[in-house]
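Starting off, we have a lone chain in the form predicted on its own, written out as structure tokens.
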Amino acid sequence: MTVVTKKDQNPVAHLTPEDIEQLGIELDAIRQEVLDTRGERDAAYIRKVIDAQRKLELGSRAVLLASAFPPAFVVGTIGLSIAKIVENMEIGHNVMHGQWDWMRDPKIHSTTWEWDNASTAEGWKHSHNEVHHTYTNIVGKDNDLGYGIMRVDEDQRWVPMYLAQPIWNFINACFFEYGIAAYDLELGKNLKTPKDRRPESFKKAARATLGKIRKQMTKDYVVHPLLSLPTGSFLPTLAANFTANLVRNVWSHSVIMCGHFPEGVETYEKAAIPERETRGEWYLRQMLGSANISGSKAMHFMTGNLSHQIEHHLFPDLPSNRYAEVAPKVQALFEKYDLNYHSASLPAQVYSAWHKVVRLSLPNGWLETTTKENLPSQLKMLWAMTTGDRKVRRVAQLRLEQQARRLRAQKKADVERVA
């Protein structure tokens, strides 16, 4: 993808300012309809989910006390994996968004909830709720576009480290909770700052995160394995906890990648965002900057309803159990205003997201201009860009982009000639 304003065909060029404001009014009406009917049915839903998740986790951990017995290891590991996914996705993420604050239940409130994750609730709410949801898909403002370790948009400048980003992404998927904890701390930026000049807020957040990680690791890798010691299940319980965390990390990483990384999701440049972005303009950016996952009710539940990423980004504070209900109304507005409602199956979205990670590990235009015949010279250019300085990369990049433009123009002319 590349930023909307640099595309050959701007997907919102057909909308007038009046259209965009009317779109905002109609989306506000959908939101208000849910607010007006929100009540005991929704409260009963989240209480039931929390109760079931706690019983599943407790039951799974009880089974793992005898995990030296292989069937107990399998059953306990599967149960604990599911419990951890539900706790993070449908409960933790959504409670910390404030979706259930209206219940005024201090036990299910964004200000008191702490989740089963390496990130602290406070750190995550700042980087996710405040930064990502405000600056969604604005290159240079939304750090979710590659998490600071990957290039997922043509408008992000290529540097040699991106050649290995498929490996970074795989490692990040396996240990996602720690990657997000580092991301919340803006670790890359702060570690580059001399130690004595690092802000006090960073030092305080780093201490809190290290404390949270220590607590999580003590629980999963010390306390519960020790409780299994009398049955000879120390090591199986240790392995089960590691496996459950790995499964949860890979699943949540996959779901979250599908929200903004698939091909076709729109991005924006800072200069194109109005200083005083209207509500309609903000809604439009969320609509085109997100992608959904189609599937069954069970799949939607296990994603924390983030499969309805478009609806979530439009209405991040509405109860997650209502996203499926509003999705057809939102989709109807996409059709009315001739916009692309980006939705596909989980395998399709995961493939698309990974395809982009691999494709953009290379400089813009390199794949497009590479053929069997010129492969040696293209590899030579890539080597020069990898080992050269900024000036070498800039000159080579300009040459690649010029070649790519000429190729596209030639293909277009060929098509028109045939037609």
Contents of the next structure:
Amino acid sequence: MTVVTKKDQNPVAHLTPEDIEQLGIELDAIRQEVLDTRGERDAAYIRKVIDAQRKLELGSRAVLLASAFPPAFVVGTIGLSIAKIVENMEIGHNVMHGQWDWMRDPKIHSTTWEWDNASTAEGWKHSHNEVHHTYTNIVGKDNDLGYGIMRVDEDQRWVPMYLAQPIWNFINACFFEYGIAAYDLELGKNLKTPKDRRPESFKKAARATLGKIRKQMTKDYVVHPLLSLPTGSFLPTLAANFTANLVRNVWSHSVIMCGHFPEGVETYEKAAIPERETRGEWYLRQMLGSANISGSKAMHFMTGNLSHQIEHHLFPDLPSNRYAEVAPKVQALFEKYDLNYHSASLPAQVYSAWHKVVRLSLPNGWLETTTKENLPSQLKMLWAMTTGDRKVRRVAQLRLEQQARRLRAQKKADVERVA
Amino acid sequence: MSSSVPLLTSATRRRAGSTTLRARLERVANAAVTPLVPADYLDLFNPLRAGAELRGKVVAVTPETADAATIVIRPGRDWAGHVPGQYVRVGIDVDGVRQWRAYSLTHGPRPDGNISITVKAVPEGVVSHHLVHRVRVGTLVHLEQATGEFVLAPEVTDGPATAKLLFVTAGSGVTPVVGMLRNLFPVTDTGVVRPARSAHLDITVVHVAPSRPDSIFIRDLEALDAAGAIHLVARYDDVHGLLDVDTLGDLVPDLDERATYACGPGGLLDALEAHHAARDLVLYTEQFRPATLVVGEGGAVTFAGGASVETDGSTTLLDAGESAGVLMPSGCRMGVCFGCVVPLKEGSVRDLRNGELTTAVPGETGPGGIRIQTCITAAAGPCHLDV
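Shown: the form predicted on its own; wanted: the form predicted in complex with its partner chain:
Every chain and every other molecule in the complex is listed next, the one we just looked at coming first.
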């Protein structure tokens, strides 16, 4: 994908500023409808989810006390994995978004919630709620575009380290919570800064995160295994906890990749965003910058309703259990304003996101211009780009883009000729 | 003597040992459930246990009049008890939103350990309507320990041979008084009991209400009167006209000999205070309903540090705070990230996106105030932010 403004066909070119403001008003009306009917039923929902999640976690951990017994290991691991997923996705993420603040229950509140995750609520709320949700998909401002370690947009300059990004992405998926913690701390940027010049805020946040990680690790890899010791289940419990964390990480990574990474999701150029974006403009950016996952109720629940990523990005503070009922209304607006409501099944979106990770690990145009015949020369060029300096890369890149353009023009001409 | 010393020591040592064992167990339990605490799990099974945050379970709802009901609550194990006349702050979820209100306890300490409040549904009263008409047995409510100075002085309850008292109650102001009277004169199947501990009391009750059917507890007061426990002077607006405090002496001839306990709306209490001060009489008062809040456009916003700033109805509280030099938490500045949330302790604020009002009344809203997003709200009258 390319930032909207550099595309041959701008997907919002047909909308006038008045259209965009009208769109904003109509979305506000959808939001208000939910607010007007928000109440006891919703409160009962989140309480029930929290209650069930805690009982499932408690039950699973109890079963794992005897995890030397294989069926207990299997049941406990599955239960704990599900409990951890629900805790992070449907509960933690949404509570920390302030979706349940209106209940005025200090125990289920964005300011007091802490989740079962390596990153602290405080750090995550800053990087996710504030930075990502405000500057969604603006290249250079929204670090969720590749988490600062990947190239997920044509407009990010290619450098050789990106060749390995499919591997990184896989590792990141397995240890996602630590990746997120590092990302919240802007670890890369801060580690590059000399020690004495690192901001105090970073040192404080780093201490808090390390403290949190220590507690989380102690719980899963020391306390619970030790509690299982009497039944000879130390190692199985350790393995079960590790597996549950792994499953939760891979699952949440997959779901989150589907939200903004699939092919066809729009990104934005920092310079093209007005100084004071109107509500309508902000809404429009959220609409085109997100993608949904279609599927069953159970699937929506297990993704924390992030399968309704478009609705979530439009209304991040509406209770998650309402996204499903809002979705048809939102989709109708997409149709009315002739915009692409990006929705597909989980396998399709995961594939699409991974495909993009692989495609963009290579320089722009490289895949397009590579055929079976020219593979050796293309590889040679890639090798030169990988080992050469910036100038070599720039020259090769220009040549690739030129070739790709020529190919595209030729293809277009061929199509026209046939027609 | 010599043998008792080592015994004592070992006992002490054992106690010390058990505390460290307990502390150790607590540490293990905390480590096992981090980032939650063990209480989060225990609450799932026994929210009323000792050591839990104080809560209570509704065990009975009895209608008193068409728009008043007595709610009997079984409080958690840590309920510290109360003195008749005191009130309790109750937090209850109405339409999913936690609301706090203070209600008089309408019973003295009961043998079954339950407590009761009597609520009259007032116009626009979100909580009172819920409690009177909708609350179900089994509902869990949040509680704070009983509090309040409006209790009979110890010299009255344990004191001299006779004690002459006057209770002046208006509307639901009768509730704390009923709490005191029920404690002094329990009602059994055979009628009102006059126990020895209350024999020395000479009580007159002047009860003011719009009409008899509108009067909560009037049957209780009449029963007490019939049993000779109290002398009741009921004044109904629809029969006698509005009560003029200056005529109190006509209703209660020996007014000057009595200590007065009054509970009701502010206007009545103010009039009584002036009246009693002029005659140099003893008066204890209790008023629940705070002064009505001013709701408008903009207003003076004050902050915890003492800073204050005048704002108009369109300036966000975040901007107002920053202009007053207060270190405000902030984030997206568009209502998305909830990074600017701070407690509103008092006053009304308006959501600039849809005009919705949020009002915090000290003593009525939760102990921590109501947390609001300052980046999308503006003052709708004077308000106080805890930041």
